[in-house]
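Single chain ahead, by itself, as structure tokens, in the form predicted alone.
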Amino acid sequence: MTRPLEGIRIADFTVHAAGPFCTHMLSQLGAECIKIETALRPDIFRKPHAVYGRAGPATFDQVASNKLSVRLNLKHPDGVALAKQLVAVSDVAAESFRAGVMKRLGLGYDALRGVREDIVMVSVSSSGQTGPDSHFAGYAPLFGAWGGLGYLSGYRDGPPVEMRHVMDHSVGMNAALATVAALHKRRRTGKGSHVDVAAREVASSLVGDALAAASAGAAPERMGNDDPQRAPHGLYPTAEADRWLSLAVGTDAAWHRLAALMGQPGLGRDPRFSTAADRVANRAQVDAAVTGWSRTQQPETAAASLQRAGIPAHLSWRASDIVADPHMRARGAIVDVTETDGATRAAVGFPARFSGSDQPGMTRGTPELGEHEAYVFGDLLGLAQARIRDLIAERAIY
């Protein structure tokens, strides 16, 4: 009863968010990732942070959860030959640092593949590791802007909307499941990979649908919402104050459902809301209409009511509803982990489920810098404790 990537290993240089979400994921599998580190420059997610209303390293919290932690200084030769000698007993080797810095390092895919001829490599990179763009760097916003998701996102009347987390987020699953195609390839063939992700790429794949339209000479615009084919469709408020109520109404007998669940059943027989193409014409009274009913009422109760009336509808949930639930819960998409220090939190699982595996996904919360050295180094390296002293006197280890 094994999780499906049990005796997998990851030498993980990954910083920031995309890159570690992606060998997150695979620690969730079964991979046993080991996350390199320096002293000398932490990675910027570690840092303490005020952000979600928690004054601590949330980011960081949430993406090496799971890992174990080791130091290494890059900068130094007896670092990058103990990184060598960490990649020669892993199966993958992970980087999000821009391109070129790896083999910069003596670490590139060429050198790797010295020391392991089967290793799968995975680099995730603002451009790729190819073409005019690859020397670009960049975070979250800009793949989202340069991908063409951000344009999209937003209000008619407003400007694109920034896509943080969520962009990383979907390139790290993206890199992923591209590493796990490479492991598979490996197992088919012998042969290992180098598996190159390039964030903006991921925003583009995103928009499939627009780019599409616009080959064929359409203008996808912004639409926040609001959808093409449905209305009413999106977020509308309640009583509570920042409590609001997702539905979409698909089908014209969901339309008249609605209105007699407003108390307004006149609405589903008025000319201007008639058919479907008519309340999309007609938005903003039907939007008006909606709000006037939904502003009145107790968020649960109203969805409620108009899930039992066949209306697809569901409070828009904050993050402490989530952590709460009890279905979430029951599945172990949440779960309570362990700290170093014996604290404990929830974390997110992994969002899949495999036949003949029940062991948690999560097992342990966030390494302390440098926690899991004497095992990496000398359990796995089996360096002695000597070699390992002197490594750290001489700042090869730090």
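For clarity, every value in this text was computed on a predicted model and none was experimentally measured. Residue numbers count along the first chain shown, from 1. Compared with the form predicted in complex with the partner chain:
- For the relative rotation of rigid parts between these two forms, the listed residue sitting on a hinge is 223 (options: 287, 169, 223, 205).
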Second form
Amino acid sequence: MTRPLEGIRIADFTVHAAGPFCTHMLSQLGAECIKIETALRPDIFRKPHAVYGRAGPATFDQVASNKLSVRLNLKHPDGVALAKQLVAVSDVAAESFRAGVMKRLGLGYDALRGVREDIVMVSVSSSGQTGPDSHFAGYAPLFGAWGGLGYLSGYRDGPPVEMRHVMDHSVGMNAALATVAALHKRRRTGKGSHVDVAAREVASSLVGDALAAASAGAAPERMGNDDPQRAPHGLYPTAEADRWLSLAVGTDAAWHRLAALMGQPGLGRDPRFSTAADRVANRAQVDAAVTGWSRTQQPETAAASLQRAGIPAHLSWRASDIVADPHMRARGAIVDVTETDGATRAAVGFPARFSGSDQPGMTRGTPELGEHEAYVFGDLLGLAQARIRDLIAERAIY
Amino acid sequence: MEDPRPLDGIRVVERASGVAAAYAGRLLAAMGAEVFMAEPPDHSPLRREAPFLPGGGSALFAYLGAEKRSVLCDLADPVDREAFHGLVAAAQILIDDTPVADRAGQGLDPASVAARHPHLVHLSVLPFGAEGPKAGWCGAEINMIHAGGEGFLLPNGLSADLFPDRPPLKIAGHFAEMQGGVAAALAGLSALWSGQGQFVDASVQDANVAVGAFAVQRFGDGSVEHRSTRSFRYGGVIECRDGFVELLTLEERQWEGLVDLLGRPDWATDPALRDAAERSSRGDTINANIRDWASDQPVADLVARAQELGVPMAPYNTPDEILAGRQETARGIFREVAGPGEENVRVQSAPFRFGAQPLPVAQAAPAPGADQHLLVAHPPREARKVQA
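Cool, the form predicted alone is there; where's the form predicted in complex with the partner chain?
So here's everything in the complex, that chain up top.
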């Protein structure tokens, strides 16, 4: 067996988080991903940013894992020429610069089609390749703000909430999906595509239901952890400090089971809480009753008991819980990856398992800048050693 | 004539009671796949889920059901089950979120499906996946955002400052379940690409851990993140005269642009602040100054000036502002379709496109059983009941 996307090659010009996560997903699925950077300006996620208030880099190790690394100076004509040669032997060219940058570099969609007619070019940007805002710069919290996800998230009496890296990576996951769809189109029609992924549109797609409601005259607003049809619904304290139990009771039967589990079957018969509508209307009393019970409970035991009773419940997990979880380990959702320096760390695997293909996953850690140039420039592009040395001397490979 | 869509010719059967599986189907439908919702006789429970339209119908279903077809089939009924398998036989992908414990009883366990449809990509979409010690666990949206790790880290920034003692906060809507849907669709299409009929086991929890990979990496680096400490040192959610903006400067030139935007006040031109580490350590003071200055600024004007200076800033758009937004309008991302009642609704097709034009949304979410005639060799339900 092979992995599902074995045989697909990606020329990966992406930087930051969203674009690299797209190609990271595709590489876990078996695509060969060649990351293109330059020492003049390495991917800014290779370095730490003080605004995060810590010394280490961001997600670079995760999203760079599995990738091959080459240097190319795209401001040098020979660097651009080499980039085109690489695209000519690739199925996918992915990039995440501001709209227009690839064209200015001489690497726009038309230029890439000139070297490979059926190339699938994937452009990930904040606002899309077209429209009056297409030149806008942005990061995850801005995508969420533009797209409504930020406005609609938050406490009822509080401000909007900023989305973090999950927003970036959600953009990347959508981009990976669109890339595979474009490959299917190529297989069927012989034609490539320019896939245009707009991060703010990913944010709005995640609240597409609220936007549909608003378009008909409803006025959706922030509602904290509440659900308009369910109570109890939210985060409840347990016997351990800052160890929260998430709970969602959606049916009368589940409410009766919860009341029994809490040792208060009378609550199940209390007319104030008879129906979901009653429980929602009396949410404060419902929450008080559940909190009175939950704060005496051992967290993991309570979650397991609730699940045994068929009640949707889960603790609010920290990274330490996830990394150690036997279920996640058994699924390969958490894997150990070995870095170039020999150190091993926990990393996130692909979020699905396949019965008829080799499992997606990571085969190597973060590449050093330019680590795979002998393979890419020599074996793949057929450049002689002397020519490679010249290009390095000229800083086209740099 | 509109361009062909990337998944034209691909047929999908969707057996979905939750958002994740339905969203996977929705994304495939948006890209051109013909997606049949095989609803139970009492209809998809998603038709009864909030948010609601003013006329009472489900806006969630109007969004998730667009571009799909609907047939009703009762998998406990042998005739219906045969008709269902007739539909599946002509499909490339079956999306299913039936709980693991109920699958065999409905003939939907992987072995039975594979025996009957060896060509098929059988795409299972469950909260905790179909395999592993917690495969039987159930999970609603609020459980999944916390099982994936991001819930524990929310809110941060201004909300965390204002309400430090409140419990963690979910993201609006069905964020976590939709991550599961996107990842499942990606997995399903990748399996189809391989040409190998197979069972694909997608998990909403796994998808959320994947998009939350940052926290796992930080743990590997030796620290456990917490919502109270992961706020940006400066910037973030900033209140203005008529709303909120988001501000984030990661690069040096962006900070320099911000100083210009602020009008180069003395505090911001302090030479010590040219050092990023120093800015980080003085973040509270910087933000106090930014907040004081921004409180009198109008959002639209401020964002326009910021972007001109290369300062990453965006408005916290309301739903109405998005629906009427100049960028959204120019790109045509919303299409108006008939709602379940009297009113029309506008739905977004997909957050990506395969050329200059957006993917179309031609069909509103169908009425239950609207495509019943397409069930192969299957008499109408009402007729069969009369015969019985």
